[in-house]
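Read the single chain below, which is given as structure tokens and is the form predicted alone.
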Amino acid sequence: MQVHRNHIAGDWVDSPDAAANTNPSDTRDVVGRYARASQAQALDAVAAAAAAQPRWAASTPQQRADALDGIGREIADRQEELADLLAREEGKPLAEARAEVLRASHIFRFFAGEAMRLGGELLPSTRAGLTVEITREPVGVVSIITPWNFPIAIPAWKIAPALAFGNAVVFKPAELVPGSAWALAEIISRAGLPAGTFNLVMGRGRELGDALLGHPGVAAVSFTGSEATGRKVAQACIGRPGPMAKFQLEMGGKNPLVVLDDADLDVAVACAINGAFFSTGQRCTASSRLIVTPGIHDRFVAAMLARLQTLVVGDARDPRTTIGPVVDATQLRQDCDYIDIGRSEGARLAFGGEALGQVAGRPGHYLQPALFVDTDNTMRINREEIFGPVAAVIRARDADEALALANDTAFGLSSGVCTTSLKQAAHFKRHLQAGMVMVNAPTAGVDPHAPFGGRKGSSHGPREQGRYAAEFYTTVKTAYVAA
């Protein structure tokens, strides 16, 4: 079977090792063989990226959006095939998997323009005869490391914008899923970029962490994760020797959703589907624990267990799918002893939670949706982040400690709420301890120029997408002119 190779200043190189890439709805199929770069190479990656940074950064805006836009183009050209090779390796349903192709392709082409847009301001000094001028200019070598739950989104919502604003980018996909990855760059490959301008290299992360995070030619590292990994992350770029290395990092979060009252039972309840199993629950932005108040409680349990009825686990590809396979038999594993232990802390299995083993033939990582009921928020399953589809009812005697019980966590990604009063709307808004509130929408889903990040122990560093990308892509320069 051919070896996926990686992609070193300008060339596709051989690695001394590669890994099979197994489809988690047919742990039988192999969608292929991927190289693992050595750390040797990872250095190799860091250097090209090192040389051809003051050639991009020379770039005109032009050239830089003109690369962006046909990015983006060629992968809504090819929706169809990446969004099936999505759903092969990372299990997600392939309606969920062709939005995600589009959304990535809607990030490049978002990003082309704001490569046009980039401004700065000038302003009267407070001395006379001076003028002072503020600029933006390219962070530098940016290493890119992304999760396995989004692997082309996210990958565009980093490298789109390190391109746009004149970095170079030494990219690290997840081992999990380096099939998308490994497209993109592909397509990255061809856009004219120089030579070094964008690096590939694929394998384990513990291999390679080294030569990404403490090399001082790496300006700047954007991470997705865990929290864990994130810290590891931190401490590599401010212990290493020399300059210290900007980081950003998203590190999910234990996101709640919040149904009042007077909550229209309909929305709350696609609301909470939508959010707390769609992808499979594999969100860092997952409605993992819903908070409902005592007037609503028990319809909306009601209707959630009806909902839950019609949903079909099974191939991502199967059009009739709604909820595919869990990523791997680890994950599977976690979110197995996360169902054992929250029956273990008294709380009641309401629906599912058993691993299916195969679906219609086919052997895979499949487990039925979980929804706990009579749960309170000092059990470990409110607690931790699970990253699979187990959510858990938790009752509130009002409106007042929902919001209470909402905001004790140490996460603060997303949250939401539903109800039909403009007050509580408001109310929750303003007080929801999260970088992101939804009011009657699910917490999970966000648009391109709109920002992404969180709070607390969620996240670190300037947001994600849309204009306020720059604030992490980007130095601010001040110069003073006389006249």
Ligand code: ADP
The other form holds:
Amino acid sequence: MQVHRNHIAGDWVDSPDAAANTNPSDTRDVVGRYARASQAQALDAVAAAAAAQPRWAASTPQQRADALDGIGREIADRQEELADLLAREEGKPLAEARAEVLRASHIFRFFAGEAMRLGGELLPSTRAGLTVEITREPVGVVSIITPWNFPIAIPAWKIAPALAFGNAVVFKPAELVPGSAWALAEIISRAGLPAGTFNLVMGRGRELGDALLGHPGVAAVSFTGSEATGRKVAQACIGRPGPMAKFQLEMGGKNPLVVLDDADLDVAVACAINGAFFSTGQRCTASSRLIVTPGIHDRFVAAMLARLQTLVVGDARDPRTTIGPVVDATQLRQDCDYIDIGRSEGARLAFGGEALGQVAGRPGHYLQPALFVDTDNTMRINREEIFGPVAAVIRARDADEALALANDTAFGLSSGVCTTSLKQAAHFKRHLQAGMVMVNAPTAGVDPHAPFGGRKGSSHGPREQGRYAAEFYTTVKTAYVAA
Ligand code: ADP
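For comparison with the form predicted alone, produce the structure of the form predicted together with the named molecule.
Complete assembly follows, chain above in first position.
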């Protein structure tokens, strides 16, 4: 089987090692073989990026916009093929994979426009005869490290702004999903960027981390992944010799969805099912804590159980499937361990939670979505991120306690409330301690042109996406000019 190679300094290069990319919906199916870069190759990629970056920074905004627009158009033109690859390697149902691919296209095209719009500011000085000019310049070489749960959208929302604002990129995708990353890199490799402006290094994070974080040529690191790895990334960016790297971290969540007595039951159930279980619960914005007040609690639980019966667990590429497999055996074990922990903590498993082993004769990492009831917010299942199709209902005394429980967490990415009261909606919108607040909408699912990010243990550094992305991918220069 042909090995998909890394892209370094404008060339496709062989690596000493390669890994098989397997389909979680059918573990007999090998999607492809993908090179694993050596440390030396990661260093080569950083050096190539450092050499290319000044040329890319000197390109006109129109050149950058045209390149990004071309990438975005090709992604959209190949939506079906890329969605099939994404669903096959990650296990997300085709409908969701199609939406993710389109979103990646929209992100590139949004940042094509942003390349043209990067302006500055002119301030009058407090000193006679001076003016103050504020401009934004590229930050330099950016290492981009991404997780497996959005194999094309997360790379897109980091790579597009990095390139739009004149930076060079070394991109290291997650080990489990090199296929979508390679396909994206191949498209970018034909976009007319100077050789070395964009580099792909597939491989193991812990092996390549030193080169991608510790090399003094790397000016900034954008990371999405687990909290534990995020901390290591931060330490490496600060602890390295020479100048520290700027860093941006998107990590976990333990997102609450509050359902108040006056909620529209259908809306609340739709939000909870989507937020907790779609994408197999493998979203940092997933609703894992369903905090419900007494007047609606029993009706909500009954309606959730009825709706759960209708979900179809199966092959991600089967159009009837609504819940695809868990991404791999390790994640499945983690999900099952947490289901055992929940039971041993006294939570009642009201639905699902069984690993299915196979569906329709296909061996895969299938898990029946799990709903716990009678839980409280001190249980480990309500404090630690599970990252699977596992949600827990917590009964709150009233709206005030619901708000306090929602905020009683180490994380703060996304929080939701379902209510028909304008007063309650305004109150929760104001007091939920999260980067994103959803009113009568699922905690997961965000727009490509709006800022994304969280508070507390969920995030560190400037927001991603939308106009706010410029904060991370540029550095501000203040010039004092005497005329
Ligand atoms: P996930 O559970 O989503 O795989 P991780 O935090 O383990 O979360 O991985 C996210 C990304 O970070 C992946 O691309 C992984 O290869 C990378 N990574 C893991 N360890 C390190 C490290 N020590 N330094 C740099 N990147 C790492």
